[in-house]
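Take a look at this single chain in structure tokens; it is the form predicted on its own.
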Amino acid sequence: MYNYQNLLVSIEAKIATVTVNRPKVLNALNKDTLLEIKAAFTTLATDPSVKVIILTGSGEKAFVAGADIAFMQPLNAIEGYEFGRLGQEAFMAIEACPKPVIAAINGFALGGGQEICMACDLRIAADNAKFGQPEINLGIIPGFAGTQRLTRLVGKTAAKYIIYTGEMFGAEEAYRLGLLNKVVPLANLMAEANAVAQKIAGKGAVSLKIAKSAIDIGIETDFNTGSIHEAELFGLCFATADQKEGMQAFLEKRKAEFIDR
């Protein structure tokens, strides 16, 4: 097991929760903590014993603030390209995982925080967050693919304008502008997150991981070649235990048992 210095994670229920845990600079990612949390979504991918993974912050003031500045600060091109490499893989290492990742977004959200949430594939948010690409005010750009994915998640027009004015905006108009699916008082964050989460760790886990690459994938090409992969994984579906349970159950009026095969 890896030796976590800047994550807390634990699994309950077949869920993991992988909380970003450097409070006292509100979860700033500095290249260690990039290391863990590719590490992290790395092993949790093929983990046996879990099927959702939630990700949030510690604390109630950030989820994560961005990357760290102190660390950034003294980088040349080459230092940071690299660093920048280095957090594209490690949100990747999100973005790739075969199983759903939900993030509990409990306040700041900027930059790099930003960027790390728009790798999962679900966004809950408190009521409180603040979320921003304020790059642009420290005479860079967002670099940890967050050009790419704040793009494909509201258009280019209001990525363009979120990216060059660097502004900060609250949780309503980022659910407004379709990066969250849900806005939720602070207090109930956690719960929320993790009832979304019991409701998706109770289906079969072939399905869940099939489908998220009929979307990741689908969404990168164009819609024909996207349809046939769709009905390609379609048929590989009848190939398991859990759809014949599945359809069984419906027709029995019962709750689908699944073994996840």
The other form holds:
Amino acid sequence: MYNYQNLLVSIEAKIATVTVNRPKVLNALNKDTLLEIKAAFTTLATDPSVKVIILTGSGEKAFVAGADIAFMQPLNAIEGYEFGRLGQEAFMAIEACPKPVIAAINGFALGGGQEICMACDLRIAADNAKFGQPEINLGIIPGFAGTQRLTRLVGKTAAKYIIYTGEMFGAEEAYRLGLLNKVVPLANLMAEANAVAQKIAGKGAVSLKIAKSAIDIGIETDFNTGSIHEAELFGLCFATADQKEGMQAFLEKRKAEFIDR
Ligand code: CAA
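Show the other one: the form predicted in complex with acetoacetyl-coenzyme A, since we just had the form predicted on its own.
Below is the entire complex, every chain and molecule, led by the chain shown above.
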């Protein structure tokens, strides 16, 4: 089910770890890798043995150094468009996955690498991580929805500076801009990502799924429509066993035992 050429997928204690595995090219994303990312996240979305997903890159140097430049160099306009749409669809499979996805960023996260981590729900970076949208230096622009997600995450002012200059910036600056949840020493990165994943995996799967929907759909609409969507989802929580258990456990002063229904 998870046998890929360019990805490693492991599952342990309800946490799946997806590793982009092309270390010779710093985990650059070619067409086959994007197709595999799309397939992996589509499958993980409905895998009952998985509650939380961690995305990382192979090796200590790079998370993902971007779209594969050797693959892109000869493309014509139609092929460029199709490659951009494929990257967008692959990252949408991450964003639309009803389970929390945590990017564990272990080095360069450039271009498509920064774009893929922005499609994740949470971002934890190693202190050696380097970010940037260097596409402008290649005569192109971000093409895997970076102009959209970066602007939504850091605002127009910072997004334009990052995209127009193509400058690289470190994890502390990315944290300051609001791109990251945490910065940790490289040696602690996977332990920290796993600790956050375990904490989240202890919550109810239904409330996690609908919290993601309330935020991701709400932010793309106006405040009132988003609030109505939130109220509908809030109401839906009361149809779950986990809501009854969560509140009963509080009243009985014990830890809730969620059953993900
Ligand atoms: N595509 C293809 N190959 C890449 C790559 C990429 N994005 N990034 C690195 N590689 C390859 C290098 O060509 C090199 O291969 P060889 O050993 O065969 O020469 C290998 O990975 C190691 O890279 P370097 O020798 O360059 O390593 P370094 O430590 O000197 O530099 C780096 C590291 C600063 C990340 C540098 O590799 C670099 O600038 N990479 C490109 C970053 C980039 O421009 N990313 C954006 C791509 S465009 C994009 O993503 C478009 C989009 O939005 C859809």
